[in-house]
Amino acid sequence: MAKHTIVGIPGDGIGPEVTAATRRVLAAAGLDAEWVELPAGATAIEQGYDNVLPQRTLAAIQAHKFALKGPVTTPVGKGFTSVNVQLRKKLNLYAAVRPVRNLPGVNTRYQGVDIVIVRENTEGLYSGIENEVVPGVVTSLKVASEGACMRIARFAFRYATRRHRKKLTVFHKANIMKLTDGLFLTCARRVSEEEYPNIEYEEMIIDAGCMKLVQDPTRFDMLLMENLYGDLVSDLCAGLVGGLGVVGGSNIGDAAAVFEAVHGSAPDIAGKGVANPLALIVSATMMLDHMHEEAISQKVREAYEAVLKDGKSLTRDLGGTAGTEEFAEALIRRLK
């Protein structure tokens, strides 16, 4: 087992208290790893920079290759651009993955619930490209790429490939959308046809597509989209399984990723130690994954799978009384 380098950025409000824990939790599974802590979001501001995604940060992600996040505040309406976005953009984070599938103890309307959300992360309405036409008028313009939408579906077919996934269904809105839309999908149908015929292909309009996951998600295996349709289905898949505070996210790109708690700062419960560290730790096995480090991966998965089944040390949000600390310090125990 090498040793790694990983950039620690324990974000705003409860990220501090989740990423310790996380770290904890991969050092009692066996991970060899010197970890880099620098800032991000409003916690930049705070320790005196002058940016919420400092230089420093992003230089040290793109020397070590990896990066361990806690959530962070954007603004809604004003204030600073959103530091998630940023990280994207100025690294190259095209692909954002988030598995979403049910986990002993989490009892929910759903069961037998595993599907890979493949988001594209670097263009669609998120480009930031807005501006005010006239007094009272403003445009915001969503763009798409042949190049941006190839690498996506690319990335998508070689991940359901590679994790044995057997369907691809991409969500669109082409039959109003017809040039941007159009494009992802003339992309997606491309790869589909002349580079991965071995795995079953579907479009479908994506209203439709909500309906039918709420109906039956179970239909499902891996998703394909753009930005906007990916940050919004994504978070209604996880409401499937349990919500934000049970999945995991990550942001790849070829020459770095980012692994991220995808749920938000909670500064309301911020310093009580009360919330619930199982996101990032979802997040840090699928870090582990990428690193090959698949043994430990699996350690940890199977630690706190039996955390949850076990039920006795359960977080507030998980119907249970533990803090943060005896979450992790059950899960350790798991671990020995």
Ligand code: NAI
The other form holds:
Amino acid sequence: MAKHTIVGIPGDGIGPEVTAATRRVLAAAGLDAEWVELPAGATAIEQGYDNVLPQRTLAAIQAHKFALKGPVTTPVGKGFTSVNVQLRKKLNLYAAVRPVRNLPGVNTRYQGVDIVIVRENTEGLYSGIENEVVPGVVTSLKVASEGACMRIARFAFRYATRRHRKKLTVFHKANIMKLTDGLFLTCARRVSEEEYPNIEYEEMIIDAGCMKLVQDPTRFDMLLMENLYGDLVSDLCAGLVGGLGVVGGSNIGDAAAVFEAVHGSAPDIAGKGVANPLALIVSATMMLDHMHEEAISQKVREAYEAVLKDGKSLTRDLGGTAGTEEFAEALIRRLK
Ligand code: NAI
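The structure above corresponds to the form predicted on its own; please provide the structure of the form predicted in complex with the named molecule.
Up next: the whole complex, starting with the chain shown before.
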């Protein structure tokens, strides 16, 4: 029996190409895993399921706890709730974690960036509770609960401790949203003081924080924030290190975790074999760390850094001419 069982969701567009390449890399790196392949997204509808997130796929993730997911296309205008929103809600994936750091050979404006963003994934303005008060006047409710704020603060500090991070900065707007962001801040402060006094703790009003991020991102180590801020700031941070093609992400809960690249299904290049699988491979290394396969993840990381540094097998988005498979092959050759 394999050591791990992982739900593999190829997804739509370039999804099948980048997931296949990633799985080959993981196998070559020595991961002992059995894959349960199931659909989500437009592919699920094409296969006759009545939901972009079929019950079978959801149940498999619940049973096996880990999923590596390719990007999916949410059919527009057909009334489907997005796969990602459904996954977060149904599996209670309350923490979105996105590490952003410079990679060798990827030219960007900044050097020395190494930030982990932790985003609360279940509340805030993303609760989607909207209301038409009278015609022409609508409201959207921002929700913060003590339970969820404490949970995400503890998650972030625990992560910081395990990954030897030194400092955690909370972005907030508690000067204006005194109750909701105030509660988020109070909880983070409490966890910092009572449970993790060894990690440096800092609070910053988000507008000033954004300015400081683009002035000097190297001053930040870990960032913690509520849902909407996290959504925006994590894409901003991806831009600091070369964009969506090189950044991985994860959605983590107590009972399951889903790992995926940040980019979408890229229909413009789907099926051409030219997509860059790197972002999904980066996400896969996060999954390996999460399942305590740190030695394998380190091996994969060193191999893709070597390929990037070498610069001979880069995909088109990074200025090269290699296809998806060629990049994966070059990476596999570098595995030690
Ligand atoms: P996109 O990220 O799919 O594409 C934006 C641009 O980046 C395109 O030019 C594409 O060719 C390029 N690109 C993206 N990934 C690439 C890769 N790995 N290698 C090389 N080039 C890459 O964003 P877009 O076009 O806004 O969305 C397309 C579809 O993806 C939509 O249906 C959207 O809903 C979905 N989407 C799904 C996500 C997910 O499942 N996590 C996340 C974002 C979008």
